[in-house]
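Form predicted on its own, single chain, as structure tokens, below.
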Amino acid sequence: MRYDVAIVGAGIAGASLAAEIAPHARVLLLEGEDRPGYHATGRSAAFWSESYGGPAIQPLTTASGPMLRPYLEPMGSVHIGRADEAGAIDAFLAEFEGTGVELRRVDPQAMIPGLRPEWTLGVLEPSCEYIDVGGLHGDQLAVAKRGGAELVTGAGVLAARRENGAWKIETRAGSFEADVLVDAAGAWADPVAEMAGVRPLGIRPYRRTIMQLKTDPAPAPGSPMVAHIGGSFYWKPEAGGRVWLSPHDEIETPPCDAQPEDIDVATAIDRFEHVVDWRVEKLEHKWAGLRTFAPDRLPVYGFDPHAPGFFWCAGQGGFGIQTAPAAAKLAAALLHVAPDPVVAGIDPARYAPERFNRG
């Protein structure tokens, strides 16, 4: 069978795109692992924050909000800093002035029990919400299946070539043929491109560490997420009175099954203990995932200008889940499959692969 579109990668990017276009095209979803979302999507402590990723990402995040509503849980976020970080606070507020994103100065001492006295600056982002990643991803795969998309797991790409106007794709699960090849392979986006004879964009994966802590006191019900304006930590309350903590690390690494390093775990806990006077009773769980960025840290959506029928859907960094619904609609429009007015006001040129001069 010849497919209209073959999507490599069944994480949130590939699954959302498949769900969007399956009713309009014959779609094949190729996943290298035995289950979708193993490397990044399934390890994400995701939240919907209109400020996360900066103003260039905000239009995709804001447009995705209504579509994510069934998967969101109110949380709020407080960005905190010390007195010497006033410039960073001012710059953060100025960056989003006029965007419609609600940000307001607050006293973090009044919002975070046990906050150490040197943390005097705060900005509240009340619209920030927790995302049920598992529910979202599972539903997108189900929608894609109902639309007629075929999911093949254990189908790591071995080679791909353009022949007679179609892509011949060799995988560990067999051979397939499609008019369009979509690279939604996350950390493996550049390697997949190279296997298809397409010049890579310089997309690189970075390890991010997360851990679950039992603390005394436990975070109060309804507590906000807390993030350092300087980008050295964030934590969010979890069910059962636990805390999910990250040192906000970005360690460049080859594409792999990322694992947490003890030094990164220790660094996160040390930073945490310098912010609040809570006692860490137990490190209950630790894990790591991969966040993948293009050189300019913006996602890449669009046909490669030098490779007919090769479409990039990659480089979503840490904001891939919160932008997935709008990104899928934007990619579908660029594929000329399913234009949608929801993204009509978003300029696709900002995310186009043409912005990289590769000769």
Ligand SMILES: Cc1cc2nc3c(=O)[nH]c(=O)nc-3n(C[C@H](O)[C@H](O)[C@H](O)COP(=O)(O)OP(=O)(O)OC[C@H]3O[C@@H](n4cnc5c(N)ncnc54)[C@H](O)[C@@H]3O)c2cc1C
Contents of the next structure:
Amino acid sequence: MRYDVAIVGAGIAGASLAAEIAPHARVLLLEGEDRPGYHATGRSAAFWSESYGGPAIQPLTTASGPMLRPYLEPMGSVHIGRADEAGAIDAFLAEFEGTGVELRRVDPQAMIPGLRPEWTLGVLEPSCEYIDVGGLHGDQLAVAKRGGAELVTGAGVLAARRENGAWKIETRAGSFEADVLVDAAGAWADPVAEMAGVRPLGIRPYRRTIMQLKTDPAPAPGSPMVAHIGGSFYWKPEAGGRVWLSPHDEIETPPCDAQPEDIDVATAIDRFEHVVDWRVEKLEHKWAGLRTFAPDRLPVYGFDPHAPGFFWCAGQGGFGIQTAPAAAKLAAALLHVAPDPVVAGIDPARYAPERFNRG
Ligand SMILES: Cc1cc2nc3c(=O)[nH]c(=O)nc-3n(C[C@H](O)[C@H](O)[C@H](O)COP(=O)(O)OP(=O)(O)OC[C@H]3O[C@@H](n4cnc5c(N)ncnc54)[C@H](O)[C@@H]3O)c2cc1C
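Now that you have shown the form predicted on its own, what about the form predicted together with the ligand?
After this comes the whole thing, all chains and molecules, with the earlier chain placed first.
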């Protein structure tokens, strides 16, 4: 059978796009792993924050909010800084002025028990929420299948070539044919493009580490996420009174099954202990994943201008979950399948592959 659209990668990007277009097209979803969500999607910190990623990501995040509603749970976040970071706090507030994102100055000492005295500056982002990533991803895959999409796992794409207006796709699970090839391969977006004879965009993966801590005291029920305005840590309260902590690391690495490094774990705990006087009782769990960025740190959605039938859905960075529903609608509209008014206010040009000069 010849498919209309073959999507490479069944993480949140590929799954959401498949769910969006399956009722309107014959869709094939090819996943290299046996379990979709094994890579970035299954390793996220699982929050939705309109400020995260800056004002150029925010329209996708904000537009996704209502569609994510069943998977969101209130949390709030406080961005904190020391006196010498007043400029960074001012710049952060200025960046989001006029965007509709609610940000207000607060005294972090009044919000975070045990906060060390030098942390005097704070900005509250009340709209920040938890995301049930597993629920969202599982539902997107189910919706895609109900819509008629075919998911093939263990189907790592090895090569693809364009012949007579169609892609012949060789995978570990056999050969397939489709009119359009969508590259939603996360950290492997550039290598997958190269397998299809398409020039890469310079999309690179960077490792990020997270750990689960048992602390004394445990974060109080209902306490907010805490993020450093200078980008050297964040933590969020989790079920069972636990803390998920990240050193906000961003270490370039080849695409791989990312694993946490001891040095990053130690750095995170050291930073944490310089922020609050809580005792770290136990490191219960640690993991790492890849956040994958285009050179300008914005995602790439659209047909490649030099490769007929090749569509980029890549470079979602650290924001691919919270932007997934709107991004899928945008991509569906750009694929000329199922245009949707939700994306009408979003300028696709800022995410278009044309913005890269590949010589
Ligand atoms: C530690 C961490 C914390 C994060 N926290 C957040 C957060 O709080 N909120 C948020 O919105 N985002 C967060 N992110 C970012 C988010 O996880 C990613 O942006 C998102 O998961 C990217 O989705 P994806 O589908 O593009 O990638 P992936 O989930 O990596 O999916 C790509 C898929 O492509 C498959 N693939 C690759 N090559 C091939 C091939 N040749 N053939 C077939 N299949 C192939 C892979 O196996 C993989 O399953 C975080 C990321 C990390 C690592």
